[in-house]
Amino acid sequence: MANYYLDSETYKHHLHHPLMKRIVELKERNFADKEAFDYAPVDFEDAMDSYDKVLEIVGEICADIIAPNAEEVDHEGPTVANGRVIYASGTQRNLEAVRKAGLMGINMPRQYGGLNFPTVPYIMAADMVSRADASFENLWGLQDCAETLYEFGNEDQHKRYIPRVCGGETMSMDLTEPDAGSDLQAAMLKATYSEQDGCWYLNGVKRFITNGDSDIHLVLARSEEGTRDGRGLSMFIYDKKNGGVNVRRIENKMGIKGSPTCELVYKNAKAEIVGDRKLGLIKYVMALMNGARLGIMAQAVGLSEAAYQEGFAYAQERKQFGKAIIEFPAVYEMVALMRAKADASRSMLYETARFVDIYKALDDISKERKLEPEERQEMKKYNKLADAFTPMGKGMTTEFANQNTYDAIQIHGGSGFMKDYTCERLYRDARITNIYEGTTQLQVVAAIRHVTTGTYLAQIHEYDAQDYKPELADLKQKLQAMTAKYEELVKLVTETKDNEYIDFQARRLVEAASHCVFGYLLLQDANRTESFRRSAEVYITYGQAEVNKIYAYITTFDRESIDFFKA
């Protein structure tokens, strides 16, 4: 029987990391659990067992159930009836089948009703997914909405949702607006609050709203009379039980055909707010939307392999001039790029995810009891990295995802442009993960001052410094050469305190970390799983050439020359 989880050692490999150790130890609080749930874990090896149980779990249903279903699900899409969205038959299958397993609010406290999984074991059941059938990942996925409802709602809004969405119950993030993208400050739904009903009433119109009929939204709405900028907004609730919302339709998209992305009509729609006014964007969207990359990077991860499996087996069974195409040069070196890609980007995955769980139940830990003063130091620390890893693991891993399915069709050749393979659904469901969520320029704003500041280039200098196998001596040599040129584009472009140039180099900067970052992620798992060797080879001499690129481009641009590029 087939298993996505079961078919390679990569994801135990990730799952069993050294720092699984401390995340499990802050997320199960000394194992407090065991006594008022059956199903708690006793010690850090029950705990990993489980995980390990549930994500068996998951590889069988991706396997048995997603996948199967994926392109009929393409083919059929959703459709909008009465305002009301009607899912395409298998994605209300596949529903059916994760929320009869329990694996809706995987990643939720016990108490309302989830298995109170860490970030790593939740983030490697949605690479699964994604792989399966990104567009059902859509879905699936947005349960981590949940998440930031537990870290801003209060106690009793936990206990109202948080049990319904473990139940079974969808949620959405509805954000965006007509005149409002990436620019989520001018965001104007209006929020009103009735004194007399003693609630809030939400009256506008949102847009490019994954999953936009979901059971239970988080919605920013302009909370503040006469403001327009971010300071005057607020985050609510709303539930589709109360009425007040329709679907005005469904866009007609590229890709994920089977995740309905809708435009919504808000009248007087009752809704709650959720922590504090004014903070909507400020605080709880910028937290949101950070855990949301953090699944788009899964999503693009999933991607990037069923592209490279796809494209594999292609070339072994696609014969030309009496051989099998993965025989010729120009076909295997496109192959094993594609398998380094991928395991570089979920590497980089997993990595921001342990980075995110450790500062997350330090974080959770201290609403519960004061910390200690190393335990505030951790939290930084794995604050700044996650703050730093995450744009940086979007923007590379999304792009990776769309360079691995556009080779996935080149190998198919003209096959590849038919609807009858599945690289050809892989290609478009890929375009979108370098969009939403903060396109790949946004990603490298926000990764850009991690260069400047130093943060890539001190964990990459930790990264260095750990032992690794005398075999693996030159691939660290050549790393360590990548670093230093990394090093010194970034004195001489910071140097000039020219900002415009500084802007205008920052994705090659940023780029240039990446392929340093992800080369050193990659040696460490050859150094503690040898088939990741040859991937390490790959990846690292592929991005030699890159930084080398990257550093040509730079130390030999003439800053007048600027100016060509503008309109």
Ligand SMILES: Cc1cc2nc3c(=O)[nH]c(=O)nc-3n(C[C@H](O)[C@H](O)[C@H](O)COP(=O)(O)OP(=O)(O)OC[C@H]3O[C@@H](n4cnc5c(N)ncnc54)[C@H](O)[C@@H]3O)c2cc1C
Contents of the next structure:
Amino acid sequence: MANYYLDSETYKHHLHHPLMKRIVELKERNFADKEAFDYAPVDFEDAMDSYDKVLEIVGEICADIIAPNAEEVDHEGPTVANGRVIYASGTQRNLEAVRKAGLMGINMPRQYGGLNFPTVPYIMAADMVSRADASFENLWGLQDCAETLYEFGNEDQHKRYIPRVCGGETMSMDLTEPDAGSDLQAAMLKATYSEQDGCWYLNGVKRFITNGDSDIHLVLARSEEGTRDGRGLSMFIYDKKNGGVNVRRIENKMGIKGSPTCELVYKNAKAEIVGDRKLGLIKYVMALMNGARLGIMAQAVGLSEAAYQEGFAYAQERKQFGKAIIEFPAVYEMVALMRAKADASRSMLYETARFVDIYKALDDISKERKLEPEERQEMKKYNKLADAFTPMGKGMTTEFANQNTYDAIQIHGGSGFMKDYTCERLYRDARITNIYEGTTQLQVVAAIRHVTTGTYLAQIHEYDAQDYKPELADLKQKLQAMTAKYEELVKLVTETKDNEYIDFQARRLVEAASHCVFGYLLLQDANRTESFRRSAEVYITYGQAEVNKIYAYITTFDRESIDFFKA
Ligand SMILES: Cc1cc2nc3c(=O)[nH]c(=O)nc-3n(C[C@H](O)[C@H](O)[C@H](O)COP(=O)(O)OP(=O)(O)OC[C@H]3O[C@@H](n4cnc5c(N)ncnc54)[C@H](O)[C@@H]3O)c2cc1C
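Follow the form predicted on its own with the form predicted in complex with the named molecule, if you could.
The complete assembly is shown below, putting the previous chain first.
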């Protein structure tokens, strides 16, 4: 029987990373839950075994149910009637399957009906779901909003909402408005407090809301009358059971057609506030988006993998000029690079997930007791790394998903342009990944800080200081040469102290840093598991050439030439 989890050693390789020991230790707090829940793990091996088993179920559902439904879902799509969304029939079957298997809320604490899974296995499930159908991953992945509810909601809200998510209810994050896209500070949906009713009411319009007819919404709204910036925004929970929000229309989109993208009208919709007033954007939405960005990285990884699988299979089957097209250098180069980009993206995804796991588990512990000084240091370190790796990872992996799906079509030639082949859907589905949850340009805005302050460089040096097998020495040397060029470029650009010029070169600097980081991550993979060696070789060869291109561009660039580019 097909199973996405078992069909390669990739997932187990990432699941069994050395840092998992620390993650499980923090997440399970000396396995205290074993007294209260008979399904809670009793030790590290037991915890890993439970992740393994659940991921095996996810792998089976992906291969047997979600992937076979994907084409029909893409064709049928959701509809809207009387202000309510009706999912495509395949989506309904998918939802039924994941609910029945208990795969909703798996990362939530056990006392609310979850399995207390760390981010790593949770995001691994998202990677597989996306590989099966990226549009369904949107619906399944939005349960991640529960994480924000858990982090910032009060105990009463935890008790009332989280068990519902674990029981299979869906969520959405309602942030974007017609005039507030990348710039969410401009959000104007109005929140008014009624002293008489002792609750808030929401009025206004949100657009482009994925799964906007969900059961539980997290909403960014303006609670402070007369304000116009982010400091006047708060976060609210809207419960569909209370009514007041209707779906005016769903968008007719290019891709992820199974995922309903809704325009919502709020008319006196009763809502309750999450956490403190005025921290909606500054604190809560930032956390929400970081989690969601990791989800989109997983979506991109799933798509990159699926594109590789399709491209590789076709390149082996298709014959031209008397031989399989994979024998032509132009084609085998594309296939090898697709494999390397998918592997590099996946390594970045799980590295980021591990950073998130450690700092979040420590943050959660800090709500119960005072952290020891070394624990506080550890939390600070991993929080900073998660902040740095999330925008770099989201930016690069989603661009790679676009490149891989583009190349999958190229390998298929004219057939790839036809609706008969899966690669056509993958290409359309990938196109949104580098736009929503912050465009690549906005990821660069977040990541450049870590270029100029040296977060990436310090981490690259840490990777370099680790022990590698002697046969990987050549690759390590290449990475050292790339890093030296990157360092030189950062110095050259930042020394100008010209902010416009730094912004102009920012994407190139972030990309150069990314090639070093991704290269080192693959080197570590190859050090642990031999089958990653080829991707490490291919990626580092490619990454070095990319860094050289960036180096040539920046070192020969005349700063005055910026004017050529201005509108
Ligand atoms: C299918 C789909 C699903 C979505 N789902 C959701 C959802 O569930 N919830 C939600 O709240 N939103 C959702 N969105 C909205 C999405 O997050 C926004 O579309 C996205 O953040 C970009 O905003 P915008 O479309 O207004 O583009 P703009 O902000 O108008 O950007 C246009 C261009 O300008 C560039 N740009 C803007 N500002 C800067 C800057 N400071 N520096 C450099 N470049 C800049 C952008 O990179 C982009 O290239 C969804 C959108 C789509 C299409």
